[in-house]
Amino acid sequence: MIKRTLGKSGLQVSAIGLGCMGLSFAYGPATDTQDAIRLMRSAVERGVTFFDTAECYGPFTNEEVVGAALAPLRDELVIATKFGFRSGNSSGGLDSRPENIRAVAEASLKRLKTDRIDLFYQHRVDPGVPIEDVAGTVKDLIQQGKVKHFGLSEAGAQTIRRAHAVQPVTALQSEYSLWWREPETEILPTLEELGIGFVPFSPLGAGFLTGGINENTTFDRSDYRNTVPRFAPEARKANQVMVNLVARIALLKRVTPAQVALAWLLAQKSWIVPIPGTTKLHRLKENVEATAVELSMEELREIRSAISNITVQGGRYAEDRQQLVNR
């Protein structure tokens, strides 16, 4: 696995990381603990060094299984986790008060069975707490050696600038993929200017870009996609045009649609590190092997031209969650 550096921070990680959320949260019943541990250790064997979790995934259970899986290999790896929700519950409201950030750090260290958090993200911007206070609190944790790097998630450009002026931001984590390219307008130029890395979550469109989902697909009742406008049956039907485009390119290159989607992201900037999630070993292998797929400049131009004529139907969050992004 090739390595990439997140911006100017010096933090080196595998070119593709592993988003661990789905092992415990959001996509239906949690994966068996031993199966989750085997999957994460298989990722390490395949060269993955970058693992993403959060206290609210579960809540708390995802950090615990990540800690159980990775503690024996800790010094070889980069582990990212997050703070910012009240009582660690993503439905409980925002809480980025300094005292909560410090408490989350201590609790996460214990669950992850480690003495430092490599990358500590604010999960969502809290309008009730000045971002300068958030950055300053993480700066204190960095000075104490409990945290190595500061990150933001789903933050707007001006918030990124304000935070970065207090404590350099190593990475922004937000959604970015072939079917959600909004970050290209303002976020990517800001990150490039400031020397901040970008960690796209849902790089496969929450599974849609793999071609394994259509208008007739049914999700487990606990799957968050049931609440997402983009995943309403009529939207899935309309958005199939994007899947067909990716599948056509994949067929020509003799790779999978997921590999095309990941290769496209990797080709955008050298400081972009996508974190696809999976619960399946064969999908893990497929995602990792995307680093060997090269898209020519001509192919990238063709893709860009084609997707510019496609309008994705449906919002990416339910209305009550949309207000939490790009603050």
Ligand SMILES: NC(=O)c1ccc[n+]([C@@H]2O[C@H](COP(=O)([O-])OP(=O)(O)OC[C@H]3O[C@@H](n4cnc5c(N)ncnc54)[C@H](OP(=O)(O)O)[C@@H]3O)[C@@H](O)[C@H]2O)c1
The other form holds:
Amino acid sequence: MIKRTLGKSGLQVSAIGLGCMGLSFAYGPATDTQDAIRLMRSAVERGVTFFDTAECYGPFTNEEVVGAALAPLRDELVIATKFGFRSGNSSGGLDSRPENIRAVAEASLKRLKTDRIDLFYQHRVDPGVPIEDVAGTVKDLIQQGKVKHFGLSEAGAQTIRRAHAVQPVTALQSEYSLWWREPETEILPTLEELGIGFVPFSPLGAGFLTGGINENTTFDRSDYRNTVPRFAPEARKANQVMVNLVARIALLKRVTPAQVALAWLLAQKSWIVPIPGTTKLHRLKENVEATAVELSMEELREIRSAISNITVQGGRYAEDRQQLVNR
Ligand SMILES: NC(=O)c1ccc[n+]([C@@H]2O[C@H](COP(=O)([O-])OP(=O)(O)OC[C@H]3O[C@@H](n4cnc5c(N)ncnc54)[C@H](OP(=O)(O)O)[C@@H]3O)[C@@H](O)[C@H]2O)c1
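Switch from the form predicted alone, shown above, to the form predicted together with this ligand and output its structure.
Now the complete complex, all chains and molecules, led by this one.
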């Protein structure tokens, strides 16, 4: 698979990575461990070199399964993980105090069965800790060789600038897709100016853009989409107009809607690396093959014009989680 470079320090990764969260967390029951290991190793065979996890996925179990799958192949790969929630619990409040960052790094290294974290993101900006202290703590970990690159997630432009002044940021990981384009306003220009890579999470709109979800779909009781306004049945019904657009382009190009959604992201900037998540081998193949789908300038113009006429219904987070983003 072709590679892309994140940040000025030259972190090379496959143009599409694998988001590992859904193997353990957020989308219903965890995948059987052996199946998860098989899926991740199959991703490596298909040329994926970039894997995304976090201590709070599980919590902890996702890092463990990523470690079990990838430790034998470690040297070929880039493994990204994240710190920043109290006790590793994404519903338990924020904790980016330096002592917590250091403790998470040690624990993540053990769970990932490795001696270095290639990319260590702050999962959410913690208003209780100056970002300079966070960046300084990661800088120390980099000097000690325990971490290779620094990342932020869902940070606002000013926070990115302040962090970058202390320790160059290699990548920002925030939501970006055909149905969530807010980063285009301020974030992408800031990243371009500073030479920071961008890793869009939920590039398939948490599955919605693939066309596999409609207003009659029911999610597992533990699936986080049950709590998301954008996934309320009436919002799903209204938002089908976006799915129909993606499906129409896919039909014309003889590819799948998921591939259109990923190809569109890849076409926005050469330093964008989406990390779609899947628990299924056939979808992994489909998603990876999106790197071969090219959208012409004319097609990109048509898509842009069509999506600008669509207003997506429903917020992307429940109220309590919405407060954690873009700080
Ligand atoms: N930094 C953050 O705060 C943050 C937040 C959310 C996610 N993330 C990261 O980003 C990664 C990706 O985001 P995401 O998993 O939320 O959303 P996503 O990649 O947009 O969508 C994942 C969903 O789409 C389905 N899917 C995947 N490929 C498909 C295909 N080709 N056709 C039909 N359905 C398909 C998956 O179901 P199946 O498993 O059934 O295929 C899953 O339900 C995560 O794994 C995680 O590593 C980070």
